[in-house]
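As structure tokens, one chain now follows by itself in the form predicted alone.
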Amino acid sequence: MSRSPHPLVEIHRGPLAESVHAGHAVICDDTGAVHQAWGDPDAVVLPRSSAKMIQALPLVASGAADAFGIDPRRLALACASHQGAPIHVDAVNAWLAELGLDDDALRCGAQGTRDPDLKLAMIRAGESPCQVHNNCSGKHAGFLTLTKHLGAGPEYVEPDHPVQRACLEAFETVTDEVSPGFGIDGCSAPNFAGSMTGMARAMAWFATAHTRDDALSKAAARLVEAMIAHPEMVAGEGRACTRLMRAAREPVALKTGAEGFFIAILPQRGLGVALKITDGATRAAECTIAAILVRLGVLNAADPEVKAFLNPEIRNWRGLLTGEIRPSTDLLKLA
């Protein structure tokens, strides 16, 4: 029987918990079994950008990444929801140029940069954002690389395109379930639905990929290694994915997704984590992933980088401390 979303995060103001964010969270072990869960492990969800490393699997497993000399930094970018900072934009532009393509080949749509300095510089110069500034442009550069490798048509985001058929096959393989359908993501690519347990199982599969020799597992291990080696490419300065990966006591790959999704891949433990905040709040997803990783001993709760997401302060317009965000008490209790 389905279970209700579990209270995961509280918003405190003065003596009261003013608001509560509920959701689902699942940890799977190296066998793919549920190690621990909150809420409904069977809830069907859209993992949004938390599935980007799955969408990048065909790029590597097909041989396209090697054929086009895609290095680990670009593999991390293929898994990224990046900041649109110069480090990301320049990398995508260079990648496209090496493919003999430009911004017009992308199908992700233009999005303003989230980098404050670049945003100001573009405003001053009267420049409009391009598709390379889109947080998904690295993933799309990967799609274009696979498209060229396959000799397929340019509309690579269409659900029946060979690139997206390969992504669906990869998704169903690593989640070990048949996807019930898809939604179209913000970047126009299909985002395949699955269960919370399926996503956690997939992340545990990624966490143990380095122990296997098949082509898909080898591809997964390379993607995980790339994300861990280049956290600045996965998100960007100030972002939760980048900051928490840097703060971790052991190698961990983290990836946020829109509407309150987050995943963690823990290679040394063979564990995978997936969580979804049902009201879609990013602040709650960041707090919950930090709490789960503190619970597991991967993060130190006293580290200022961790506290920035585990217990962020709430201040009013005068700068007065008025409250804080906290994980629910049972989320931090040891198993």
Second form
There are 2 protein chains.
Amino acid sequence: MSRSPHPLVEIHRGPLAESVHAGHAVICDDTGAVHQAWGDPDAVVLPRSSAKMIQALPLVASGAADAFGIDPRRLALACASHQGAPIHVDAVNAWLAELGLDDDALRCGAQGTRDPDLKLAMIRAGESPCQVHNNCSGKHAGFLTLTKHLGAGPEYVEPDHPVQRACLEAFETVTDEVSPGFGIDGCSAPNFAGSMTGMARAMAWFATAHTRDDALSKAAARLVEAMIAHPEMVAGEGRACTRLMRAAREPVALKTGAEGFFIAILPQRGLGVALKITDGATRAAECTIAAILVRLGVLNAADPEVKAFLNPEIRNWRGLLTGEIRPSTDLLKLA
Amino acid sequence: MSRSPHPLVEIHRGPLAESVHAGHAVICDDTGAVHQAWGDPDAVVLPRSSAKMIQALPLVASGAADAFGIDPRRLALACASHQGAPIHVDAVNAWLAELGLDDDALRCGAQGTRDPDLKLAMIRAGESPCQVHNNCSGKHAGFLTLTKHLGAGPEYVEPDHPVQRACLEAFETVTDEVSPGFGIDGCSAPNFAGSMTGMARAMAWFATAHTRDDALSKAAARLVEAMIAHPEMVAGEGRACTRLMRAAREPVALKTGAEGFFIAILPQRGLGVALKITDGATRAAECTIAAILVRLGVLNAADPEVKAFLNPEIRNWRGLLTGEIRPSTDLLKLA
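Okay, that one was the form predicted alone. Can I see the form predicted in complex with another copy of the chain too?
Full assembly next; the chain just shown is listed first.
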């Protein structure tokens, strides 16, 4: 039986909860056992960029990453929604150059950088965004590496391309489900649908990968380790994934996705978390992942870096405090 | 009895309704009789910028607008969330100059222009945004005009300032309710809370204002006429209010508000519409107002200008069609 989305986040202004966000969230172990859930654990969702570490699995498990000497910093970038800051753009350009390729080989499309300084500098210099500035360009550099390793054709985002077939196989393996279909993502790659529990189970499978010896698990453990070692590559300065990974009391991998998705991989606990804000709001997904990690004791609610997402102030154009974002009370209270 | 928010808008991608927006919507006449409602007509909400024509009532009803020769174009600007394009900025600057004031008299705070060309030009010229670029600067020029007319002090956004006390009185008159409180808006003015039905009733009161002879109704009729005559001043090129007012088969005044609010004033029918997307999403508020106006026969669903908000395509960074926004089926079907 499907359950309604659960109220997760309130936007307060003056005397009112002006807006409210609801959604689904699941905390799961790698057997697929649900430890805690809000909303509908069976809801079918598109995980969007929260699935990038799954899409990077074939790159490592195939041997392509080792064949091309892909270091952990680049593995983190393969799992990233980076903000197109110079450290990200330079790293992807260097990666492409080592493959004997350039921006034209990418199929993610041009997207403006979200790095404020670089954005202003490019506007002042009259420069247009390139594909390498796209938040998914690291994932696509990984796709191109696997494409070259497999000797496959250049249209690597086509659903029947060997790279995407490998991604689907990895997705169904780690979610332990048959995917009911896919949507085309912002970066033109297929994004496979799964259930909330399937995604949380997949994240728990990543969390326990270091305890297993099979090739796919070993690949997953390397990706988790790379994300944890290089939080600045996974998103960028100022961004939720980067700041909350740095603020955590224990090693965790966090990853946002478009339309209100967020996941957490908790290797010390063997747990995975997946959440989807039904209306797609990023502000609510960031608040909810912070609240769940506070609830679990992974984040400290008193840390200003945590409060910036858990309970941020809303200020207006004159800098006056006009409201705040709050997690719902039953999200924080212990079970 | 309060009712849950009603599903109003779906965001489709591939095989899935990836995200869903719910909310409250009320169609009402000026007696407060609800002709149609979705969600909870008694929900208490902040109408944000959808209340600007109410906040402009004291400017006209007091005689200040006539004393200072405020023409209909400026009255439309007083009701506007403009995008800070040159036509808006120049008009507000000229208005302030005629009052013997300049940007420093405003209390709305500096906000970057949302006009794409002006934005790039200002970045290239190294210019910072002024308060006049703030989307509310026309409303504030109106507040300053009334302040001067009343001989009141310069801090016109304080809740106990005569201008704001007049706004509260107007709000309670037209909603026919006692406001339960207020929040501070993005532009630092108080934003008074009311019920969904109160706001829809207020919009119906504006819609029938031309049939009455009292000073407040005559002021309201002039504001409605000004908004309908100058849709480009109410928002700007490319924006929903401007485009949908131009696309309407009959004269209507439309006004968006932050956090998913939208209203419609329908003078030929004597009806008002108010809607609030519970999660605050603008994309859903625009879709819902278009759907309700299609349902009523005010907009033509086949008009590309209407479809741009009723059922817009979602395209990715390569320009590929990846999804669409759709109103819920029971929003469009006839009662």
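Since the model is a prediction, treat every value here as computed from it, not as a measurement. Positions refer to the first chain, counted from 1. Here the rigid core means the biggest group of C-alpha atoms that line up within 1.5 Å when the two forms are laid on top of each other.
*Asks:* So that I can tell if D42 moves, could you say whether its C-alpha shifts by at least 2 Å between these two forms after the core superposition?
*Replies:* No; D42 is a residue whose C-alpha shifts by less than 2 Å between these two forms when the cores are overlaid.
*Asks:* With both forms fitted on the core, check whether the Cα of D303 differs by 2 Å or more between these two forms.
*Replies:* No, its C-alpha moves less than 2 Å.
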